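Shown here is one chain on its own, the form predicted alone, set out as structure tokens.
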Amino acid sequence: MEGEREGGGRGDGRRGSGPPEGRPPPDGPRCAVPPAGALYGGLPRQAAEELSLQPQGSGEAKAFVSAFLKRSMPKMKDEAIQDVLSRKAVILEHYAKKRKKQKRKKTKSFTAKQRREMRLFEIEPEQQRYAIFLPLHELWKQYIRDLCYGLKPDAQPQMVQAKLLKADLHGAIVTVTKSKCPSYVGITGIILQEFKHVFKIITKEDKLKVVPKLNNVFSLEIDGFISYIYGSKFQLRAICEPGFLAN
């Protein structure tokens, strides 16, 4: 009995060198660690013939493994690779190639000087005719009706004025009702071009007038709604400030 206790690692407080023969270890099966020379050892002749491989010596195999690991892990130094090999555990890292971001080419636009030199915004004299732009005025009226939800008779004048102050005025018929310069008063026509500080208006007499916004009051009429708007408010385009009168 005493011999059995010594062999089984019980009874005298000492553990045996391993589990009894024929029984697996308590933590499950374990793989034996190959000897150091097995890493670079050549394949058996039979395995090489089945795989159609030419047998290599240990030196060639070692050189191939070192070169392969160096290519697979370019960021690691040779000493670190050898340290990994000594532990018999190699994790190949995958490095994705960084894609270079293509810079978007900005479209070059004309400068103000170039636009003036090319005369892009100038209307040819033969095109300065009031009748030519009457269809544009009809389109503008339909645009304002849609913008003001149909311009019904019970529509609020303040709502119409607010919409007009923000609307595109190309094609609108306007009249200068008040001005610090008396020569501008009474000018009526279709707005052909709107700039920051001036309107270009074509009159019924087929004359192109340049009217400043500042210090002028303009009236617009559409479907019975007449709005008087200060030209300075066209410069600001702000509906928060009450800068208009109404009839």
Contents of the next structure:
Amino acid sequence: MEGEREGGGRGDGRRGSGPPEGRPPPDGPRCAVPPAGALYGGLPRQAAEELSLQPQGSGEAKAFVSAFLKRSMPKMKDEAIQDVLSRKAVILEHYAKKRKKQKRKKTKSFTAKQRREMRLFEIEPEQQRYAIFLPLHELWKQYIRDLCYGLKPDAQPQMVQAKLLKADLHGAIVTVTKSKCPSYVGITGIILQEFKHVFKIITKEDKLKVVPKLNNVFSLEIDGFISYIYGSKFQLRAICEPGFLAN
Amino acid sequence: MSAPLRRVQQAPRHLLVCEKGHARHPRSRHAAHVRDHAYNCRVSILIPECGILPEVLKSTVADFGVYYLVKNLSVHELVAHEFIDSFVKKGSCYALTYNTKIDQDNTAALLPTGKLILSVDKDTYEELGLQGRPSRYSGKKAMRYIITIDLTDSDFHPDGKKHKRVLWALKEKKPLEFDFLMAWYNTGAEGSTLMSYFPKNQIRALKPKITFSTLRDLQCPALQSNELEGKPEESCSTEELFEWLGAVLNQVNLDNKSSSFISTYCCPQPNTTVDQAFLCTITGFIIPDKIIQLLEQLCSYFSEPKLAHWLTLTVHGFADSPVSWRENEHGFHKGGENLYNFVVFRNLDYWLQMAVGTNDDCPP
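The form predicted together with the partner chain is what I need now, so please give it after the form predicted alone.
Zooming out: every chain and molecule, the one shown earlier first.
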């Protein structure tokens, strides 16, 4: 309906010039002849009488149309119907091109499946030897000592415990002391990788063990300080550390 | 009536299984049932129409064996291969922790079949590191776990992983120490005894305590061996007999005097009054082999004609034992009873009644 031209009808917006040259007005009884060339014209009274029609006045016609549309499209609201009826002009030339929404260029990353296939975080069996990771443990001990401002014997255990909770545990030697599943109890080794829910620990027998964090109690020992940490407490910390959780 | 009062008036859930048989029948299972019930703390014999200890029982009662109380024994010593080879594999070794409550503390028991049963609470189970299963009577959140270790298993040799793990758990991870009641029955083979195995200051030998008494003017129910249900006006049923026996052994007055408010229990009808009845009670850590001997002697009591129509042998198990029959779990709800009772008749028919409490599996 948008492209509908504002036509003649009822005498507004007459386009076109007068009657074309050379054409005499049609014969017949004299009545209100709409200017020739207009697209629409009101039904002449004579024609209406001949066809025994009753032309409606403009007000009645409008009301009839509104009522008819409302009955035909009950779900549409009144405002929508009026909107449809009001004729809008559409400019055919020189209109602004609709800008296409820029498709967001996704950063080049892999899905979890692809990451798992690439096996970024796997350690090869040749490298699964306990002796290789002992220097890592030494490094970790040094890191913890620095973190706790030197582990003096008179240092407060609470402070050390708090620091240990937030510290990075790669290279720590842990033991599972209590567990809901008894077969995890007693596993001792160096933490190689820390994931969201598990630890990968290498034991003295060069076995790589995957130990879940939940429902387990780990004991860490550093310079005579033994601290028992509940596995569920590990998960809550360090979520804000950038690039930490590789799951 | 308010709910707590109503619960007090209701008896706690219990189970009584009655069996009938003949002692000399080849397929009679009386010996099997006795043997399956490993830990017995009291044996009572009631013989109506008898005043003194009968001849047949004299020898058995006089030598009722000896049991040992070992203090502060670590459980890992029971798992040591020396112990297993000397005692568990030869003969039958019985061990039960002493003075531990089955619903509160950790308990250990060594069955004659060579199985070591540990009944531990949740914290101990999580620290110990040995695989077990939650107790059947501990509800939705398991607070009690049962660990079973088979010491006679072929995989349990000294170099095996199983043995290493068990030893590590019981020795280094979480050492468990208890006072044990122990007994060892071997069929005459030579070898060291328990007394010589453990250091002198730890172990003490004890003999079961035996008492005799004669009851006068006792009302005894009349029983017919082939009528377990009892015929009205002719004999009493097994339940009535069981209740009457419990009353007699607990020295409850059966006359229902109007002045006494303690008990209104009467002997079930039909009954007879006997002049005297002999009651013998043996208390201690009694092993099933001795009870089988006793039962045999009681059967031979009727080889000579006697006035009595029947006699009873009642055996009580420990209230805090982790197992009742074979490896059925035993718990203490409001009473930890697990007992059985033989009624032996003149013609060597017997009735066997086995009773357990609330947190118990059905007896076999």
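Remember, predicted model here, so these are calculated numbers, not experimental data. Residue numbers count along the first chain shown, from 1. Rigid core: the largest C-alpha set superposing within 1.5 Å between the two forms.
A.B. asks: Superposing on the rigid core, does the Cα of residue 203 end up 2 Å or more away between these two forms?
C.D. replies: False for residue 203: its C-alpha shift is below 2 Å.
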